[in-house]
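One chain comes next, on its own, written out as structure tokens in the form predicted on its own.
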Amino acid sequence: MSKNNRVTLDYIGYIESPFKEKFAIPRQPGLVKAAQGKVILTGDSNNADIVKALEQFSHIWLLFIFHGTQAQGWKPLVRPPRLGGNKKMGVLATRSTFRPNPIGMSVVELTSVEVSNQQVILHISGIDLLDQTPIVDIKPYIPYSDALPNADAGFAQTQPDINVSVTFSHSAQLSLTKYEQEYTGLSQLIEQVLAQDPRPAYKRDKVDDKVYGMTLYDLNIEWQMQDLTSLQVTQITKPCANTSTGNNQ
């Protein structure tokens, strides 16, 4: 086989997600149960027949393109956050986005299948995907073959032991009360995302008084560490409609 052989993949849909930038996206699916989104099928794949019987499965695999980092190319060696960002590993021994082909896979909960006005929409939760992520395939999750509890997972054998407590300032709590009417479950989403400590891996176990920010939906969330195991959300604001926020993945 020629090493120049190529395959062309068509996008079958895209993701609608509360995560508008790479920073603060959970590092694996399922860690933030409150992270809900949609798969919007497009083109020839936007056909009710294509999802017939899919609702029988509680979870699905999404195969997608790392579109936010695709232009940066790939690296044979990367520094996994799980190892504190201090040790290099072969990219194929990690789930880094900087891969020879920018293909990712994520298992998510399928909460419902909607077909309305000739549009097929899959409602999903526990997502770790950037908004507008292109989807190239969807497969049902099969527990007896996809779940192998006795498998050896090397340096990622167990879920990271991170449990940061999250509180809200008075100002942030007032904003939260206001915006939760528009974004159902917003407080739970913020708490679960920040409980994973989305700061760079090398910042863990260090005193850090920097004010951090992330974007969920169209809201800017600012927070600051109080100590090694707790943080406070200081502000929740919605930029003006004419303010450009950009995507930094």
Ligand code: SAM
The other form holds:
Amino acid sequence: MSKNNRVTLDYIGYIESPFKEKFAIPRQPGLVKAAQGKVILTGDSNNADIVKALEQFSHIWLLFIFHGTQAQGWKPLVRPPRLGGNKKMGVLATRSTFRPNPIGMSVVELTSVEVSNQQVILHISGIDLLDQTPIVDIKPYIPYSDALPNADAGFAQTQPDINVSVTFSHSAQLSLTKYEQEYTGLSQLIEQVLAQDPRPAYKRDKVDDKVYGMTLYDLNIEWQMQDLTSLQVTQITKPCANTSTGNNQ
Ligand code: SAM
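Would you generate the structure of this protein in the form predicted together with S-adenosylmethionine (SAM), following the form predicted on its own above?
Expanding to the full complex; the earlier chain stays at the top.
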């Protein structure tokens, strides 16, 4: 630490993720097991020695920069989504992205470690990270020290009790069948992401007829609520594709 209370960090890599925008990213890791991604190590950290023995660990901590919100600065008080977005809490009592230093931490499953063509890649799942998120450190998850089942966690003691059932329209189902060949596990990913009801927290107990959309990989996925606990995926399209299965079925 220098005299002016500043520290300089070098990114050690970045994330490749199906989540291309903030909307609909799971609010914590592990909530969407089908969310798979990669850590691509870069620069001096792209060195096979740096990950020697890491494959012994089923889970790792990722320390990263909230690069997508960094420019917006931070606030002392924030409104956690799990409180419906209408109660303010101290930012340090939350996992908000709008922190004094935009540092995030997520425990993710390490499914494999790949070193090929002089490139180190960590395959991970259960992620809550935006595509291209910069990584500043990786540590093994150590259950005897990191898991504290009896810890008090105030307003965040238990996993949010949200489980919306997801169905697909005929048109969306046809598109899904087509795009699953390109994106293995796509249907589980869509179902698990939407089961969390990614709409803004204040809408959680409301049915609205708005058509919502999210981007996963390079696909646009649209859905509508049907009632409080179910929704239907109405359309899955690939904007750049010459033909759109979603529109012409
Ligand atoms: N598990 C981490 C933590 O506790 O530090 C992140 C928790 S934060 C509540 C999760 C949200 O951060 C996601 O739902 C997504 O909206 C947002 N997010 C993920 N990656 C981001 C990035 N690189 N920049 C900005 N926001 C990001």
